[in-house]
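Okay, so here's just one chain, in structure tokens, the form predicted on its own.
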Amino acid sequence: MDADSIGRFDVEVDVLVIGYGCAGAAAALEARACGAEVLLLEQAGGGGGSSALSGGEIYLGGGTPIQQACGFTDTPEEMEAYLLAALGPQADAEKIREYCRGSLDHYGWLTGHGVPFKPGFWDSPTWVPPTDDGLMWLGENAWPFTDIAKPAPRGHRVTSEGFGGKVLMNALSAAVEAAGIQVRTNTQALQLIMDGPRAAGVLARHFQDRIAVRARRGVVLATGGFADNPEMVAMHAPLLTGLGVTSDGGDDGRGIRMAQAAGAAVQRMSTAQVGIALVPGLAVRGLLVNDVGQRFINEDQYPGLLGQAALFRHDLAVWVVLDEQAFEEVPEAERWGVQPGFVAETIGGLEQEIGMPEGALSSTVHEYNRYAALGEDPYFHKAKQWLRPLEPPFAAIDVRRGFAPPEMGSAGRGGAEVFTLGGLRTGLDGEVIDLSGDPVPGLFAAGRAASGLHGHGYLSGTSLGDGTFFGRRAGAAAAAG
């Protein structure tokens, strides 16, 4: 809506940040550090958003104190090479370069704002470690990436029992309060207010009252993605239709649509993180196969990449095939309630139970066992530590049956839960780009509302990392006017 149609503004500040997850908190803190008067708007009853429900991994590297304490060396160049490969195709090379070069500084910024990391290392594939160790592999030590960059673990996990997102947001929220930043909760942004071509504020609703907020220097959209908006999902990412969503329920695409109404461009809207109901410790000790019994990926890659391959290439019709030893090697607490749905004394019997073509799975397991006995995997190059011949009895887990992460209690989740990665096209400082390729004056975006580092790929920690890093840059740019 046009600023001329506003009789008067109810509130005026230098920088307005919409959305109080990790990206919004980082933007507000940086804008305030630059001397700006800042207001944070949040549609929920408190800050946190989807960030607070996350596992709490932040992708950091280049030789952080945690990496050094755990005995690992790393460089920004190796980090950049891995991210370009793992987040591709069409990963944002410029943003990845800036992110990697600024990683050590960003680690210092996070810890300086009270975010805790413990110098301990978890050395097994998992979604979230069952310990409070502060460092974990996120696929850096898996082929084909070992041929591209020197492996170093970069999953920096916020110190927590269970999922660490809540600890991250508690720290950032305390910093926001200490900085004297104004926060208005239960306040939903409705429309951008434009002064000619420039974003000048927002019309919002607080319960039954409408509030016009003027932003003298800039508006930062940190409103999350659109996975909770079925219409947007059907329009932009139809393969995600009907799947579960990893969010706080508020990823409704509101900020994206508000900016589009002002001429903003979007990009990579079909991309998504796919968390399939697969226990990485079980999959890596067995085989991941499709509905005709064929392996299709290296099982010790980051599990989110397994999920993307399972959904986008096989419509989630995939099974984890393993034996009794593989199952028992994973402690019960780390199985997240998963039980095999099919069990047989022979591989032929197992493929019959599943309904696979006769001889298909048998051929795959025979070939796998033949090479595993030699400590080799010529097809997908799984790390030697996970290789051994599978022995009867055999079992198969249908990932579509779901599992129950401890943080979700008995509710569990179905075969896959997703969140969107595409969003507003932005520059290195979070400036929103319009359809002509020019910045929309006064308008910035960060977090899942923006199209950040990611191409088609995803790694844990690149949401919280991307959101806080580029949230900071967006906040500083907005404060500069």
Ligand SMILES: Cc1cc2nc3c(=O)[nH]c(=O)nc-3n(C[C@H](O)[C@H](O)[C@H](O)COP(=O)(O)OP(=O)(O)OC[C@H]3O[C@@H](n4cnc5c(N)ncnc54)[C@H](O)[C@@H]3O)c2cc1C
The other form holds:
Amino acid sequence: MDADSIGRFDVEVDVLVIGYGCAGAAAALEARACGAEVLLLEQAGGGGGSSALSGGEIYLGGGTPIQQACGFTDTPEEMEAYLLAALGPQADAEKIREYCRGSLDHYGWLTGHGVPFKPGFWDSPTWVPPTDDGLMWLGENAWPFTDIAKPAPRGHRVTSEGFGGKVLMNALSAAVEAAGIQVRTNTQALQLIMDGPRAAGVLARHFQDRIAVRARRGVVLATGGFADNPEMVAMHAPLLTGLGVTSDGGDDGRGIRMAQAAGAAVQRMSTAQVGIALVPGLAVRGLLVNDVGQRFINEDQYPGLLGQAALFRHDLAVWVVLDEQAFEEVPEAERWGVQPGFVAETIGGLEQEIGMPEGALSSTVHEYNRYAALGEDPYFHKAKQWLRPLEPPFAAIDVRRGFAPPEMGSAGRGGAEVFTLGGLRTGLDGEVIDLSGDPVPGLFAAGRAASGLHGHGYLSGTSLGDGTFFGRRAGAAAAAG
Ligand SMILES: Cc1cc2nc3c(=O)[nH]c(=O)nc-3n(C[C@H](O)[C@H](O)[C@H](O)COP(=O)(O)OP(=O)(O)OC[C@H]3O[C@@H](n4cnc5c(N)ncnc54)[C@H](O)[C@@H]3O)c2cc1C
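Complement to the form predicted on its own: the form predicted in complex with the named molecule:
Now the full complex is given, and it begins with the chain already shown.
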């Protein structure tokens, strides 16, 4: 929308931030710290977004006080090497370098704004620890990454009973209030207002009223991703069609489309975090196989990478195969109600029940057991601590049946819940890049509205992590005008 067509602006501020999740809160706080007058617009009745529903895991490293207290050493260089590999192919090398070099400072910024982390260590693959431990592995100790970077656990989990996102957003919201940042809720940004090539504000809706907001120095889009918009999913990420969505329900992609209308470029639109309906503790103690009974990945990798491999390479037609000991070893609180759907005394009986070709699963389990007895996994190099020959009776879990714990949002066609990682193309300071490769003056983006650290891969903690990290940079850059 052309600024000339706006008779009079209803509100004027220095920096306008759209969306009050983790990225928007971080942008607003940093813009305010730089001396700007800041307004946060939020379409919902309150702040929080998907960030408040999240597990509260934040990917941090380089030797944080929590890592040190748990006895781990780490460097930004090892962190960078791991992220480049695990978030690839085509991870954003420049952003990853900045992120890793700034990680200790970012830890300090978060804790300085009241975000709590507890020095306790959870030492088993999981989505979210059932304890309030503050540190966990996110696949750093799994092959092939052990050949690429010295492993250190970097999953920093905000201290909380259950999921920690609410604690994170409570802390950031208290800081927003203390900083005197204006917040308008129930106010949805509809269109960018452009002053020539420059983003100059937005037209927004507050119930029946239209409000024109002018941003003297910059507009930051922190509106989340597009997984809740079926048309955009069909257009950009067809393999995600019909799956459940991991979000607050508001990932409608509007912020991305508003910027596209102003000439912004998008990138990596087809990739996503894939929250496969699998209990990592069960999978790592057993096998993950496809529909012809073959393993395709080491089961101790970060479960999101298992999910991506299962969805993008096997259309989720995958089973967890395990025995009684594996099932019993995982505490009930960590099983999330999942029960094996198939049980048999022999592997041959199990493959028959599942409907696999005769011998398909038997040969896999035979090979796995033969090497596991020697403490080896020459196929996928699963860590020794998880290797043990499986014994009868055997069981299998079909991940397409899904599970839906309360915090995971709506259950879709089962098997996986996703959120999108692609979005607006941005530079290191969140500046939105247009189709010619130039910044759109006055326009910034962060969080899932933007394409961040990620190429194809995803690790837990890198969404809240890059959302807050690059949100801060976008807020500072917008304040600089
Ligand atoms: C159950 C669950 C668990 C998760 N666990 C983790 C985890 O442990 N670690 C991790 O890193 N990530 C996790 N995630 C993902 C992570 O929470 C999100 O990717 C991240 O919070 C996105 O942050 P954001 O600031 O970009 O968006 P959001 O937090 O979603 O905030 C965007 C805000 O913008 C508002 N908005 C949108 N459009 C408009 C508009 N036009 N006008 C005004 N307001 C608008 C929305 O209402 C929303 O409040 C999890 C997500 C869920 C749902």
